[in-house]
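Just one chain is shown here, as structure tokens, and it is the form predicted on its own.
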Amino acid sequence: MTSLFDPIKIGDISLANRIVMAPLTRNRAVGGIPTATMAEHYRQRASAGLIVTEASHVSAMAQGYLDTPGIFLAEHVEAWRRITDGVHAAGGKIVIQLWHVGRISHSSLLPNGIAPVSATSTPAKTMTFTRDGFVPVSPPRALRDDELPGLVAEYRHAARCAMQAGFDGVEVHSANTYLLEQFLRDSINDRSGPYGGSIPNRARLLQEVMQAVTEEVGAARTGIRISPMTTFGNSSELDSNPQALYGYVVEQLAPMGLAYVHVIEGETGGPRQPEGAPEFDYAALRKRFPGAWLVNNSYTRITGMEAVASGKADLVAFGRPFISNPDLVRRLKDNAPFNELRTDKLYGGDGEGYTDYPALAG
């Protein structure tokens, strides 16, 4: 039987356990470049399978939270280096997630103070982080059919530099209701023309970035993270019918070779039944991938252990409990008990609740 601290290969990456460290973000990226803070932090949790980084942003345009990384400069090249320098030399394996955020923003974030971007110029019911602390997200510009290639281009771009910084693959971050979710939902896409009506011209930008993003990394150095169900406490946000588009995605998906599909199950960090929403199949999506499944969503050490040996998974993410534990992978093999997590230190700030949980003595 499949075992949670089994080995796996997924694509071109070999991992020594199926145990993945989620993206979290924590927004302690000083003016968007990574720290030697963040690069103890991630070595510390290097005995995880996989870990996801932190969301960073493509391009300038791409950023919505005060001080989280980009992934575009030379500067955040040689900064992310020396993260995955570290990671290596502890054993780790680490992919970063590639990020447009679209209209979850605000003009203060942004080149120029300008607008954020979006399939729509409708805004999000939603807040961010800035200077001034959590303010309401800026109205967004619904972007040109024109300005789309120049967007897929940042990704590649990205995703060259990724690869420039030594990482050993690349996430696609289409998920939480940000600027590539943005585009596949008719419940927020109200655009006409080749980007917006039915579901494949709504899945046509995804679709080109995944096309740029494996053809400069490879596809079994690619892996996409997804939510179907995820709100963020806007149920109106939802797709008219998840489970037609998900399954369409996943479809175009498959042929391309690509290392997991990482998928969040129901309400990201809530329910896996979000309130009033309609069931998901999630196993019918899973059918139509033949790459690495990756699931995520309020795990335990139970729950995902029952997950890979029933062959539901072949990798489970664990976000939260990663924040305390760096050395989850042992605690949760011994059945050890976590570190309390600090909440009032999750964003922003210095180690102080990020680099100075303990590990397990011995």
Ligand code: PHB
The other form holds:
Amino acid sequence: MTSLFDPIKIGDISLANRIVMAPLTRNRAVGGIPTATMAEHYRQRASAGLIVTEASHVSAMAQGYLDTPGIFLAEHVEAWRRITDGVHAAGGKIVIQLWHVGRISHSSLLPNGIAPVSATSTPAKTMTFTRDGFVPVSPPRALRDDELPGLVAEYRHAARCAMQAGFDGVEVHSANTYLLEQFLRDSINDRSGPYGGSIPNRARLLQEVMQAVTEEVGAARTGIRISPMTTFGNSSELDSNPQALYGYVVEQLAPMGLAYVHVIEGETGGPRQPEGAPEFDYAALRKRFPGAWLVNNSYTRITGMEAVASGKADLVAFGRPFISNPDLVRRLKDNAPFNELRTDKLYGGDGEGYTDYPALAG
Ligand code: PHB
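Same protein, different condition: the form predicted on its own was shown, now please give the form predicted in complex with the ligand.
Full complex below, order starting with the chain above.
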């Protein structure tokens, strides 16, 4: 029987175990530049089979929260290089999550204070974190079709920067109602033309982004993250037919030879089966993809071990447990207790609640 602690090769990336550190936004990249404290944080967690970095914006327009890291300038590449070097020296593997927030942003975070861009001009009903604290997101401007090649080029450039920075690969963020999902879902995408309407049209931008990114990085070093049932509390943002939409998406990805698909099961950071939400058949989704299948959302030691032993998944990503336990792999193996999570230190700040969680002695 396969164990969570067994090695695995996903695409071209060889991992020491099947335990993945999930992408976790921590807002500690001062002015978008990764710091030495971030390097220490990631190095401490290098015993994960794979680290997926916090979401990192692919351009200035792709940023939606204060002090998230970028991956498009020479300064970003140089700073991330210190992080990848540290993780590799400690024996780990690390991919960077490529992110465009679309309409989940605020003008104060964007160049010259302009409006965020999206598939739609309808604002999201949510807040973001700016220099002035939590504020409602700004009304977006709907992208014209003729701007989309430029957007794809931003992903391509960021993917190239990621490889220059020494990453083992990239994960395209197509989850959590950010830009790519704003195009995918019929509850958000109100376009006509080649990028709106039918499922193939709504999935077109993602397809073009994946094409560009895999051309830069190689498909065998490219993963993708999806979240078919995530609403962040706005159930009206669910697609009208998630099973058909995400089934199509995965089917389109299947022949590309990707390193993995990473699926958030249920409500991100919340219940796996939210009350009143339609059920989603994740097993049916997996059947459409021949490569490595990475699952996430509230897995525990027991359910994570079961997921891999049963063959339901090839790998399991842990989020919050990795924040408070740099040596999570050892604790899972030894069935050791976890450190308590300091929820007041999640976003922003310094090493407190970030690099000061102790590892087990000995
Ligand atoms: C957040 O900053 O709250 C955040 C970022 C990326 C995600 C989800 C949430 O995918």
